[in-house]
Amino acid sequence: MDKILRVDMGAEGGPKTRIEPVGEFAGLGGRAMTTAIVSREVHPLCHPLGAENKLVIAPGSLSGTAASMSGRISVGCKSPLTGGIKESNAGGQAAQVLARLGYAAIVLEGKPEGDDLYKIFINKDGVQVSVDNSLKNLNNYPLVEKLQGQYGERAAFMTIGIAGEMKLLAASIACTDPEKRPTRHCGRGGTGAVMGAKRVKAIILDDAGLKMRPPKDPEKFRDANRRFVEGLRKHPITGEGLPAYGTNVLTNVLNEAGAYPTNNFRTGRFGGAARIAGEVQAELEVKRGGSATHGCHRGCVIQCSGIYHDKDGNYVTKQPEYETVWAHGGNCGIDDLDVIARLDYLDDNFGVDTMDTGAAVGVAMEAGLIPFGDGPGAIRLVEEIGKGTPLGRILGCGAAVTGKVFGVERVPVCKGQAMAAYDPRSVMGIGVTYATSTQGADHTAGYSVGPNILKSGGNLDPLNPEGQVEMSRNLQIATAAVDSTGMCLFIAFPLLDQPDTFQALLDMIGAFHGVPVTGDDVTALGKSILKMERDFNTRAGFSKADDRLPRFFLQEPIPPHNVTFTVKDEDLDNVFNW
């Protein structure tokens, strides 16, 4: 990965491409790359959907190699949802293919005049940017099917659905999985809207004729990868829980802990949780001929995804993740897995973030549009997004906009982005992450649920504010570094609990690049990324007042523990003081 592809979509006479050496960005991958380019080249006060914004697509530093779990791709820009810097990453095949093509990043710049839609095709012979208005108004599933007919089944696709074309603030970018289904999404922050503003409907990546990226020291690399995989397989979360039941194994865990946000964050336990839990979901998937164990990209050994079929054995969607099952399930009082699977499919097809969309539906329920628990009503609401109706455009812009339009006070967002499936009053560590993350309310930015609830990476009382700031700080630093490698974040469980597995990862990175890598190097990388992101957000107008939870989390005790969020403001202000 020694080159960067820049595509000026607003160039006179039509889009122009140029390929340049990686230069000052050498050695960076994933989030480190997207953050470095956006922070240096995008004006922090620009309009996110304007010509000044850039959409940066970067594979992880280990993507395209034989390293297990290295298939995450990062997309960065100024977010139209939060107004700050954004990095959103996803699995699927795009990262591996783009890395083998030798590109450290694709940067979409400028903005074309007119209504033409473009597609970008990249293979070993070069880059082609062409108008294809036959793709207009296609959603992700029919879009990818059409493109497969043109480019074959070997290619990987990054696409936007109708939500991206409409530039809705919760629009996502879909990445195809090994079965060429658009099921893996850079979902958070409205990256799909930025791609839509650039008038790029699809990026097609074909690595035919190319091989995996070779390590500097093949023997040490193979040995480190072997030890790394052994570590993943022997850990109870990555070796047992996630492969058997997927991420939705957390439903019963969080519900029992009293931290499962229900009916738009009114209570911490959901009476219907047992009917939508991962154990039930996995059994149903197998019974209907789907699968409870599936990798979202080749090289994944955790295999936490699956395939969901309907009662007649027909494909509906990939296995809905825990956060999706929660967003469209307990958060809306819905306990029907078939309804949730249908909503997951609609989200993927239209191209919207499942979490912000589910949160928006929950806010709409609070506003009285439909009652909590109304599954068919929730489907009708999400279908409005696909139709592009005024109501659909409101919901497709996420929970914050929906709350403002319908006059709802209780809106679970930070910096405009919806929270995920963990109540910050019952899991105070995740509350610190929600409040202070550079990305808005992003649970993955510092997954404090591990030490607070799962007792992985430590053991800290989730109901006590003491120690939560330090824990979130350390996890945010580590996560920023992991997001730069292309590695799936789930590797963090064995890395934090098993020193030999962490050392195996360091050895693997070192063997690939031919230089020793230490834990201090990882920490320094994470800090440097967060520093750039904080600096961008400050220049965009953010202040410590934006590092706060909505007031109702400090005022309304949540059953069953009847607690509020009690981490002090002055402590939140110290998260990034290291």
The other form holds:
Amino acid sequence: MDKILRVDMGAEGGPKTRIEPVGEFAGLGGRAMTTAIVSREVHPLCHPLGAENKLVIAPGSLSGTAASMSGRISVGCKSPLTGGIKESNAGGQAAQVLARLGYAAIVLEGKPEGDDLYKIFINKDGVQVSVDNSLKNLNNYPLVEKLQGQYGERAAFMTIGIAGEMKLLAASIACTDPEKRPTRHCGRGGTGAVMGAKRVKAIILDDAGLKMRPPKDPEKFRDANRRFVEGLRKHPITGEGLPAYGTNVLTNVLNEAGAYPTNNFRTGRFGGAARIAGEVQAELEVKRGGSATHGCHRGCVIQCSGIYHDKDGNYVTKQPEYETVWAHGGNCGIDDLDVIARLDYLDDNFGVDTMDTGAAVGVAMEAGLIPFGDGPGAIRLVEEIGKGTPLGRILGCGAAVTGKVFGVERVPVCKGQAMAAYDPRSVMGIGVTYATSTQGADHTAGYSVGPNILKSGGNLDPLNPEGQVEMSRNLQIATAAVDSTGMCLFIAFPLLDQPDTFQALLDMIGAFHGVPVTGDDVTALGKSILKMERDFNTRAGFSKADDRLPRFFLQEPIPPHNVTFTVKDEDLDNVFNW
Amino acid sequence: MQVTVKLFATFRKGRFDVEVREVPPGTTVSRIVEEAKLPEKEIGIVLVNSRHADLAKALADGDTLAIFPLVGGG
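Compare with the form predicted alone: the form predicted together with its partner chain:
Below is the whole assembly, all chains and molecules, this chain first.
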């Protein structure tokens, strides 16, 4: 990964490519890379859909190596959803393939005139940018099928559906999984709209003829990877719970803890939770000939995903994640897994974030468009996105826009981005992360749910404001660093609970680069990323007022605990004072 | 007194999902864990009426006890 590909989509006479040495960005991967380039090169006051914005795609620093779990790819830009800096990462095959091709980043710059739609093909022989208007209006599944016919079985694809073409604010970028299905999405913050604004419909990555990236010290690297994998396998979360039940194992946990946002954050308990929980979902998947255990990329040893079939045994979608099952399920009062799976498929096909879309439907229900619990109605609403109707465009712009258009006060967003499946009143630590993250409300930015609810990586009372700021701060720092390695964030459970597994990861990074790495180095990296992101957001016009939850979380107690969010404003202002 | 016991994830295998039990006053979470033959070291989350609790917690009439192995996701 010693080079950066820049594609000037707005060059005179058509897109121009240039390949540069990695230079000042050497050694950076994933979020560290996207944030470094965006913060240095993108004007913070630019229009996110304009020529001045850049879309940066970066594999993790360990992607393309033999390191297990290193298949996350980061996409960064100024977010059209939040107006701040964005990094959104996904699994799938793209990170490994792009890294083996030798690119530390692809930077899409400028913006072409006219209506032509482009595809970018990258293999060992170079880069081709070509017009392909036959791809117009294709959604992700038929798009990838068509491209696969042209580029063969081996390639990995990063694509946008109709939502990205329409530049909707919740538009995602899809990455194909090992079966070439567009199921893994850089979902958050509207990165798909930025790709659409640059008129790039698909990036096709083919690493035929290329090998894995070699470590500086192969023997030490192999040994560290072995210890790392052992650590993942022996930890109950990554070794047992996630492979057996997937992320949706959390539905029952959050519901029992009274922290499961139901009917657009009105209560913390959902009567239908047992019918959509991971235990039931896994059993159903196996019974129908799908699978409850599946990896989103090669080299994954956790295998938290699955394959969801309908009652006749036909493929519907990949196993809907916990956040999706919540957003389209309990958050909308829907307790039917077949409805939720259909919505997951529609989201993936159109290319929209399942969380912001589910939250938008919840807000639409609050506004009275359809009642809570109306599954067929929810499907009809999401289908409007694919049709490109005015209503569909509103919903496809996420919960914040939907709330404004329909005059709803209870809109669960921070910096314009929808919250995830944890109520910030009954999981106060995640409330701190939602409020203060540079990314807008983002549970993965500092997963305080671990120590608050799951009792993993610490133990802190979720209903007490004490200690939440410090915990969220430490998790936000650690997460920024993990997001730079290409490692799946789920490694954090064994990393925080098992010091020897953390050491194995440090040893693996050290052996790869031939330079020893310490925990302090990891912390310093995480802090430097957050500092760049905060600085960008400040220059983009963000202030303390943007680091707050919507007021109803401070005013409306949520049952069953009947609590409000009570972390003090002045404490929120100290999250980034380390 | 009566308590409702709920088990989740791998703890359900060979046991039950939910049971209403008649137990003597003062019964602790620990006692229920023993009776259900749950491996103590695998217990991750214990909730009594939606609040986190430890094994020494004494249950009261009408309580709901939820027991999970260590699980995660997100």
